[in-house]
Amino acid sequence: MSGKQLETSVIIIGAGPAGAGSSFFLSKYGIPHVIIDKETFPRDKVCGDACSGKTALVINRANQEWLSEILNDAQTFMPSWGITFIAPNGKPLDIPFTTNRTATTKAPGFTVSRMVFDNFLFSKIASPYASVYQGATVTDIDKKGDKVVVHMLHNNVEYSINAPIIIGADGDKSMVRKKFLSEHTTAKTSAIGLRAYYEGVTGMHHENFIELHFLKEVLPGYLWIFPLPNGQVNVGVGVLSERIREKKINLRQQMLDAITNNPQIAPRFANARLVGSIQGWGLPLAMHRQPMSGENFVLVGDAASLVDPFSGEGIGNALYSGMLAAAAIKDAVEKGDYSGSFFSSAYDDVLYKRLGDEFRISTILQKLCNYPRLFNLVVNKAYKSESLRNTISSMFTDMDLRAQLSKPSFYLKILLNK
């Protein structure tokens, strides 16, 4: 073997939407930057498939044409308009994503694989500030003064590359994230993902909406239906890993009783195929702040733990981590300050000061989810009321308003019909 020494200003260690993300905004700012990679393009990740309007805002800030192709391509990329609640107790409850639709309005969100969506915006990341490894091994991770040094094996061929700044793009076991904090590194994730594709599934949304369904046995955790391209489904179900362990609990077994014994989910099943097999990842959900930066490092994506605690988002999430760790970098790298008090303040400041909020309602959300019966009377009340549910609907763009499902009072209100 012949090694290699290679100089840049930034290292990306993982190319996946919070890797890419922030590969967008730092060839954007002129910043060299070698991204490296485990897999190769295309590959699969487990996931939901689901993605927000979080996802189309950071992607049109990177380039608007590359979302006009993501726009302008609904066999690929699925538009989907709303989200439909199924309570505990079975009732349905769409709710559209925006409530002010024109005839020239584009879906706020989409599905499409992970296989797909991510292999997208790999293909974006080429750009003359960007040297791209794929199929390569990270061997190691030192600091050598105020350099960090990655050492990688690519092509049988080792490489020691330095670099002021290392991002930590690599997913919940990130081995950026052990090498720099190690001390906030837990030894369990805490929550557990399922995911299965299905062709054949009926009954799915006209509208492409994408279903969350809280049965009583997965509380506060849910079961998701998410229509993909060419009649595929998404089907998953995300569990809290404490839950897990508190009731023992098979969750293979349980996403697979649900589909074949649930009366308002096994009719829709009764033809289906699976389609490969079941898969599981953990998700490491947002429901505390922790340190996501320090001297010379930042994390991102789940390897900073940003996927929101109840609707499991997490592709949104690691983009706009993404984008705002380059702008951070882009300051650092102008002033010459890569210490940790620098990347506290211009990245984990910044990025809760944006998401804070979201995160602590979502958990109080999740919390809620404990009680089906507040759960079954929101629905009930909105299942009723054209108000209401436009109230709910509003709350997805609108944090001030999101905020009031976490206040008694507003189930005060809807007791008393108010």
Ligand SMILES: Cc1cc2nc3c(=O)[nH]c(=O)nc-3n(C[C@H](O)[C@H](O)[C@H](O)COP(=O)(O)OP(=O)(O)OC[C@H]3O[C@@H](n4cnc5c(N)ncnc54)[C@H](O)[C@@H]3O)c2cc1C
Given for the second form:
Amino acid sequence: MSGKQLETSVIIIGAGPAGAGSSFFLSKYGIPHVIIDKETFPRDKVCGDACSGKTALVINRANQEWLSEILNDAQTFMPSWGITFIAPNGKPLDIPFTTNRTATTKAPGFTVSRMVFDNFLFSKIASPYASVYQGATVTDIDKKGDKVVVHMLHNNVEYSINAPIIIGADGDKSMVRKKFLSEHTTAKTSAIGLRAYYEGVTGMHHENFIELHFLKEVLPGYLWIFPLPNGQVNVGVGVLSERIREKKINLRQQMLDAITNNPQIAPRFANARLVGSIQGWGLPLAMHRQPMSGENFVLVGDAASLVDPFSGEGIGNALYSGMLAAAAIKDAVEKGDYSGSFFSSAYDDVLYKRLGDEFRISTILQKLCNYPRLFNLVVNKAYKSESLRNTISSMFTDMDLRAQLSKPSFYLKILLNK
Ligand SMILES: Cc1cc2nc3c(=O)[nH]c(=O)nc-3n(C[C@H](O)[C@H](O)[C@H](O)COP(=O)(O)OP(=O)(O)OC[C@H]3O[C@@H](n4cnc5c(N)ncnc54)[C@H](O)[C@@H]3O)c2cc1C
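Same protein, different state: after the form predicted alone, show the form predicted together with the ligand.
Zooming out: every chain and molecule, the one shown earlier first.
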């Protein structure tokens, strides 16, 4: 074996949405970087496979043509126009993502398997500024003076890569996080999710609404059924880890029970077939603000615990944090300042200024899901009231409106029929 030494400005560990997002914007700023993934693309990632408007927003900022590719290929990226919430009492409520739709409006969300989507993102990393290593093993990460040194094995060659900054985009089990932030574990706020693909499920919404079933047994989590372009559906369940421990929930059994016995769900699976196996993975939720950077390092996506505490959405936040991390690094490179205090204000503070309210509201909503009666009340009233349905619909885009959901006065008004 021979050894190679590489010098670069930034090393990114992980080429999922967070790593790819970081790389797109570093390339835009002309900053040379090395990006490393242990897998070889296309690779799978356990997920619900639903992408929201935030995903589209970041891709559009990275390159408008990439978003056009997505929006013009409905066979691959299936447009989704809304959500069906199924209350604990079994009542469904259809909420479109947008209330002012014209003939040219594009769907704000889409579904696509992560095997396909992450490979799409990975293919866009190619740039004169990005050196990409996939199927590579990071054997160690060191600090040497004012540089980070990553030791990597790729195609039987040992590499030693030096850079003043490392981006941890290596997901829920992040090795970069463990190396630099070992004292801040997220176990208490994390959730566990299972995912399965099925064929032959009936009764899907004609405009590909994604379905969230708030089953009593898994609150404040939910079971989801998301349509996919190839006729398959993504079915899964996500529950807080502490709830699983407390109530000794067998998540797999819970999901299979719902598919076999739940009166709303079971008939639709009468002739369905499981494709592949049921798989699980962690969702590091953004329920408490935690440090996401320090001297010579920045964490993005799941490595920074940025999954929405209510919806479980993490792809959009992974891309978004990659975009903000790259902007902070651009300033750091210009100033030659790689200190913890610099990244804390240029990255952590900026991210929390933009996403902090969203995380706070979602944390409250997640807690409110512990009260099934409240959930039933809102769905029952919205079922009868078009204006309430429109208000909830507008909450997807209007944060001030969404904040109403976390206030007691909102429920009081509903109760009093105002
Ligand atoms: C069951 C479930 C359902 C979900 N459903 C949704 C959903 O419908 N919509 C949504 O928006 N979000 C969903 N999420 C969350 C979403 O999957 C994550 O938030 C998102 O994948 C985070 O992206 P990331 O790039 O930070 O991490 P990842 O997607 O995990 O990517 C990390 C990358 O780092 C690589 N890596 C890891 N360790 C190393 C190493 N040591 N060396 C080199 N490379 C390494 C991995 O191979 C991987 O490619 C779900 C999550 C789960 C578990």
